[in-house]
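For reference, the chain that follows is the form predicted on its own, supplied as structure tokens.
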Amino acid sequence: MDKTLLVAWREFTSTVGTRGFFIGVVIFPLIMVVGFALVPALITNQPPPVRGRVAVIDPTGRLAGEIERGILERAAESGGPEGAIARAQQLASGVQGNGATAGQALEIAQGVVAGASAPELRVEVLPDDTDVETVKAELYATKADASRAMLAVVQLDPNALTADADGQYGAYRVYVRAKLDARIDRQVIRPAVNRAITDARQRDIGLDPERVRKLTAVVAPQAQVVTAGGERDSSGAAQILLPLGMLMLLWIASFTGGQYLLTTTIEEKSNRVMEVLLSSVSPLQLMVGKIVGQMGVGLLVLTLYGAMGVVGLVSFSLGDELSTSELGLLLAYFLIAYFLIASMMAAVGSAVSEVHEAQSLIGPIMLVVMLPMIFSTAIITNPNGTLAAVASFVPPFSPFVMVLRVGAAEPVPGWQVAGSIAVGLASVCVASWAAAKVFRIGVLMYGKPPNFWTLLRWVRMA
């Protein structure tokens, strides 16, 4: 047991003392804090400057002129200074609660608007009669004035504005250009048609269109959270961010001294130091001294990112959306995680002399474990369903799986805990006495490397 210990110091402090290390799992998460807290400064949503011409095929003969103005009016609003500001000045209300004045917030507002420049449209209206495919095929054609390009071709319904036979209203149809910004189609020209019609339906049955939209604007409250310390904003985003956060901290902890493991094995192996360090231990227990000492590198890991993780939702107040519980059973399935990845790693390392021959033995190993990454979402918005509860018990992606589950909204019945638990033990077990066989063969074995099927048959050898 001393000699297992050692072993396990030993692969612990080569580990964590190295430069790589030190930047892999400090520096790397400053860096994502500092980028993340520079790139929202970085990024504008005022929509880039366009200039062309937008096409308006208007059968009813009664909405051309209103979409005409809709769409200028809305251009002029997604870029400019102007719409910026107005704005600005509604919101202005709010930003008194922080210490600034209205007037503050408006300067700020203008500063920061000066250099906008709003998207320069041109709405023709063509007759209803116009060949509908020969105006597209202008959505393609080359110009040399971008003034004169054609970006969007609006189409209306014969019907929009009166009910067919079976009382359904027609529509429109919006043909873009290729590249052409998306948000100039969804906050320019489809607003603008859609409020078109809709006044014009609502005049035609005697309602006053300015009226029923002031009825029918309902400002939505945000809901409030009530906990033991008091009421705060409720945070869907945390309920899909907090479940995924669990899984790639559980990934990267587990994965970063499996990787370790792998490395560290196959050197010491192509460098003869394996021959050196089993002339003092046994292959058994040199490489449970290896697995227990890159498993407090993962522990390491573990706790550094999650308590970056627990500090990050008590500054933003979500710190009740986690519960111990779900903090102990995130240990859990940790250790089964690195333990099923670990014997993978030490077996792969031991039979391998080179770092390029291991990945043909991995690669399809890893695509599996993928697989609750790839389903996350599903996973995440429906926890107690048939994939998730079926992927709970089958190792090796049970223990990823199951912390979406615990981090979801949802709380996952106990006995599925408990049994989901049990098999990741059970699993443990049968990896490592499988590691363990594949481990005493190919430590001292070189040339070749084996594929899979070989070391199924180490497996039954040993």
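Keep in mind that this is a model prediction, so the values were computed, not measured. Residue numbers count along the first chain shown, from 1. Heads up, when I say rigid core I mean the largest set of C-alphas that superpose within 1.5 Å between the two forms. First, how it differs from the form predicted together with the partner chain.
- Relative to the superposed core, Ser360 shifts its CA atom by less than 2 Å between the two forms.
- When two forms of a protein are overlaid on their rigid core, residues whose CA moves 2 Å or more are considered shifted, and Arg173 is one of them between the two forms.
- Core-superposed comparison between the two forms: CA of Leu404 displaced by less than 2 Å.
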Given for the second form:
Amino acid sequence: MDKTLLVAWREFTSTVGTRGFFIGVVIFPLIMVVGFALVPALITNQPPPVRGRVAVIDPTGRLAGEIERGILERAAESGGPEGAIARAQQLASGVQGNGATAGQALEIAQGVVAGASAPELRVEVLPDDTDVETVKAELYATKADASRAMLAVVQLDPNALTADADGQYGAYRVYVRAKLDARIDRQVIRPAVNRAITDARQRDIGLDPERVRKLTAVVAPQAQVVTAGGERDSSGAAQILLPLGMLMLLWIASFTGGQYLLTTTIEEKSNRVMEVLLSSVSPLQLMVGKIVGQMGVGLLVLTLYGAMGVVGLVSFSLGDELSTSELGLLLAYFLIAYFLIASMMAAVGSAVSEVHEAQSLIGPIMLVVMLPMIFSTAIITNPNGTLAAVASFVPPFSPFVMVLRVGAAEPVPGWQVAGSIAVGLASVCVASWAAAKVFRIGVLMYGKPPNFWTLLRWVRMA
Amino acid sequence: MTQAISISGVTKTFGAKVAVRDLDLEVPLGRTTAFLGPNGAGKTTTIRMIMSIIFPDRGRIKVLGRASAVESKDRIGYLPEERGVYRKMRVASFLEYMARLKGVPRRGLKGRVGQWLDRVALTSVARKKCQELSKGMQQKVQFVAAVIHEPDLIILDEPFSGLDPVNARLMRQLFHELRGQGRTLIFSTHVMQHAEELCDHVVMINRGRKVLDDSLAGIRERFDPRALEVEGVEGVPSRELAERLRKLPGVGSAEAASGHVRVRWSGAGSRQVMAEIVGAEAVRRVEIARPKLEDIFIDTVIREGGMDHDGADLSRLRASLQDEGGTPEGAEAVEVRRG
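The form predicted on its own done, now the form predicted together with the partner chain:
Below is the entire complex, every chain and molecule, led by the chain shown above.
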């Protein structure tokens, strides 16, 4: 026991004391903070600047102008030079009243902004009798000048504004060039066409579209969460981020320890310090000591990041989203997950002689344990569904799935919590027993790295 | 308890290969034993079984009176053949850790480590990381790690390999000291001079079987070549000298070897023959040939090997060694070559 603790203490201090560990522990949260804070700011939902032509074929004869204006207005919001052109066009329609032609005003305004090459978006209204197929062909024709490329063709139905006998209105079709940014279609072209059509239909029956919009708009209230500590805005995001955060925490903590265990074991083998150690301690003492030592490393990571998470929640006054029992369960599932992973890592680490030899054996393990990550959305949205419930009792997934469920909004039935812990403990016993067998044989094996079946054979050997 | 190690009927196989076969071995307390054998003979396997790092398929091993080394690990010092250090650990911390693993109390440990580092002239590197040390330095650190807990039984697998002459001498001194303190030492080596200089007893194994287990004196007696070595003065070819010596009374045979003539006497005693030789010839050296462990080793391996399929290879090896003139010759080996 004494020797096991000695091994554990050395394992812990020599891991935590390295510069690499310090950097990893500090850098990682920094990256996370930067990621959460900066990346959303960098990713915009705005459609990119558009260059090229959009053709509109309007058999109703009443919508083309409205559509053109709508498209250019929306493109202007994306802020490119064509935005300036659109503004110039607005200016043009403004000056119309003063006797100048829109075309003249547009030319003036274009002159204002045309400093450089001035890429632009142009809307071309084509006559009714245009052959659609010819226009469509332009969508895949290559043009040397990108601003001349046809981006989309909008073809309105002749009955877009007139209902048939059943009260059904016609609609329109949009044809786009391959690789056109989907946001241009969804956020620029279609809203503009939709608005033009609905506005015209409302006007046809004597309604003021502007008033209709005001009448149908209701500002959605923010729900208030009422707790003993007071009231706060409810946060749907917290309900998704909390379980995900707990899963990440469990992952990072258990794999940090596990990964270190793998590398230190391989190092002891390749350094040939293993046999010296084995003359002082038994393989079991060594393995248990190493696993316990790295458990300390995992716990340290869990505590550090967990504390940061709790501080974060409290600072957003979301502290009540997390209960002590959830933290307790997180710890319990960490221990189960860690011992499962550590057993596998110890077994693999003892069996190979070089880190790269471990990859082929660790790969499948990682894949299996990754699965809960992939299904995390499904589990969070339906934490008591069949998938979640069943996976809670399948050993390698169990702790990861349970952490997601525990963090999610719906309470998990108590028997499932107890059951998953029981399954977890049993699997830990089996895994560490098997690992001890592999470890005992593996630590002194050099040469050809064993495959999975060899490891199984070692487990079965007395 | 008088036996440090007691092995009876031990067999160990790895797959189809029998590493150790029906080995019996008794090592009394306080004896220094050289453990010899060619590569792959089963030395390391035997030592690992003594250390309870691996376990025999059959047979019984008692170490320091206990059923296995597991129970007496703290009283055994072990320097494995495959030895290493924690590369990132500092030398003193490494030794402290190894000592603590052997049950040395924390109190006074730093002083003890300091003394030992001083003893092997490594005080200046105590604070350095093990990876900064040269191979020879690392080996001294490993040796200290094996003896720092003052064990009763010390097992050293190839302790001299990789040491320069200065460090090899230091190691021999430490060896003599440990012997003088009455500790039981077992060491394996390929360097026969070390075995001859350092041990009281020789155990040789070949192909997993014990082929020799005797004291050094007993071996010298048993393998006495009963021959003289005569070295002529400069300018006289050994061939010529042998020719002339053959004619002397009492000389049974005289054969030229590299740099000397090997003379066997017939009937009369060695003293008379020596007197005859000294009387008749100008010689640099006349002495009674001593059995060399190296010869015994190689002869035994060849004899053993001769029974097996690859014996021919060993004979060829022996022949090539002789051609190079690098190895002293043994009469029996010459016979094997003729056969």
